[in-house]
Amino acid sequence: MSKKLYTRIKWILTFIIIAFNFFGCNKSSLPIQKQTRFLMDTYVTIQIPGGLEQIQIIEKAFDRIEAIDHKFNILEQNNALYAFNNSHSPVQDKEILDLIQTAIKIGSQTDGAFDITIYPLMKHWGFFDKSPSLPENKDIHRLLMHVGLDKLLLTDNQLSKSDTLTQIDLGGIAKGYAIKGALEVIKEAGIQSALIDAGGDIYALGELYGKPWKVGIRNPRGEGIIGSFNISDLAVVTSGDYERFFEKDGVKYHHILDPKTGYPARGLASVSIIADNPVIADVLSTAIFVMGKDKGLAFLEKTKLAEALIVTEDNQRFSTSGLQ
């Protein structure tokens, strides 16, 4: 095993959110069927208590995630999103349009803190080819001219754009959608208890051995966890400044960019969102990170879309009233 792969696996095992169960299982408990695959640029694990017949359900859930990965991966040259970005072809796939509509709705509600048109900036920073570097300020300002939800033209039948240089990336919402897709497959099979973990983004279905699943939130500034929750039928998704970053001249630059400035959002180390919908949890973890502590908490208290645990850059912790 290469050092790079070992480091990545070790990082995944201590990822943003660590799923665990403090209660254990007794001899009468059903075993847990568990499989892991590398999909959507991360390790995805699905667990279902029960006999070997559950393995087939797990495999079908993985097939659904893989299908979503192919459809929403902007680097895959034979899909609709690649054509939209590179040949300006309108998107007419209803599944993609529905998800884009959700992304635009949350983006508008958060005053642009979540913006799927930020892809050119992400690409220029080098976060997609995993060799990031600090861009020239003039290049950031040039690319910002092509960023903004107002450049997207969405109808019931298609998505087009008013600026040919505008490009989109659904990475901030597609993983949550993949979890939702896998969950639907599992529920359709009649399963009432399962855990889906997509690189630390988690959905806990039902209970484990009669008790809620327990998840812990990783400490973004050290080892161990900073809090844990008993959850059933909920998603927990975290965005952190330690996921993808580099340092230059003593300054840390991470991948969560502020669409208004083109630079990494400042002030927070991590945002953990707890919601019943994994898609909403995925989007809000990024949006609240960009909005910052005060605006983010005020937005969640007003909309009641989700609960949140926020850790600032200096390791102070704040939460919505539902978690206190």
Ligand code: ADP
Second form
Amino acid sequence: MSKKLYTRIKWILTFIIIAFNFFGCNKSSLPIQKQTRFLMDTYVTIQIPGGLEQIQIIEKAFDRIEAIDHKFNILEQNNALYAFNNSHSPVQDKEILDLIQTAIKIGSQTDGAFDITIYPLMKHWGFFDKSPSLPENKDIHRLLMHVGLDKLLLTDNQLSKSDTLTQIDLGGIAKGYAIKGALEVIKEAGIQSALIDAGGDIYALGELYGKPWKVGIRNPRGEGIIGSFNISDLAVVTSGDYERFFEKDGVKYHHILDPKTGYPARGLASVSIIADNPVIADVLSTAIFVMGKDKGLAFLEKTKLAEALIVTEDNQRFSTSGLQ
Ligand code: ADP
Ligand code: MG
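Shown: the form predicted on its own; wanted: the form predicted in complex with adenosine-5'-diphosphate (ADP):
Following is the full complex, with the preceding chain placed first.
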């Protein structure tokens, strides 16, 4: 199965988060312009209330996401990240350095739960291929030696590495950055209300006809949604064990790896993060998934970086105090 087809099927099967608005069916309300494109390995939908003139702005926002996709996609063979990973060339692009700085900062705040050097393991598990499979334990241990933020050397002007086998993977942050890029384009055009949905990772700008946007959270263990949030100027980003996985001998292996063990993080089914910055929301959804319920909730209560709704593997639900 091709990667695109795989992702398409994944998308259709999961409907990670269903975004909808209260007035979508209200015939008396103004129209909403809505366009969808396949970008960043997922379906991205942008909605802006208003007339047909909004479509041009939506197109511009898609163009921005496409440019980010080219620059930050580690699988693309002619960008700076590919050169860093495969021919050890230092990265000097300021935009990439800024995003990596954010990734490293949250990586160390979360005690390495979020670690962009996870790539050699992701690759070995085959999560970027059509058919991932269970690696041998000795290979996981061998590859873990090249994982760790201490292998990255970041200065104001460049990123280099002390270990030639260290490689980086921005899959846990790039989608949030793309949402942020699209949002900037939309705001620069003077738009005050929009919904950006990148495969269930959402940002709601302003309000829809005077009320917050309503965003549903997908049930990670069944059909439909487990709840919804009324949000305005906020991102809601979810990481789940149902997004990319395979099963062997009745055990589920998914694409969010614990950098300490090299195996999929255990304990949770999904983590939804609500934060004003979509980049932070994206990183934290993966980081809290790895940290687990107790450590993750304690971290968020202490740092106040975001609110979270957590569903455990056995389908129990927990949230930060700000959501209760
Ligand atoms: P998705 O992008 O599928 O919605 P996430 O936002 O949770 O899901 O990101 C998962 C991606 O992040 C993986 O596909 C991989 O590229 C990367 N990743 C996996 N584990 C980690 C980790 N512990 N730290 C940083 N990035 C990770
Ligand atoms: Mg994410």
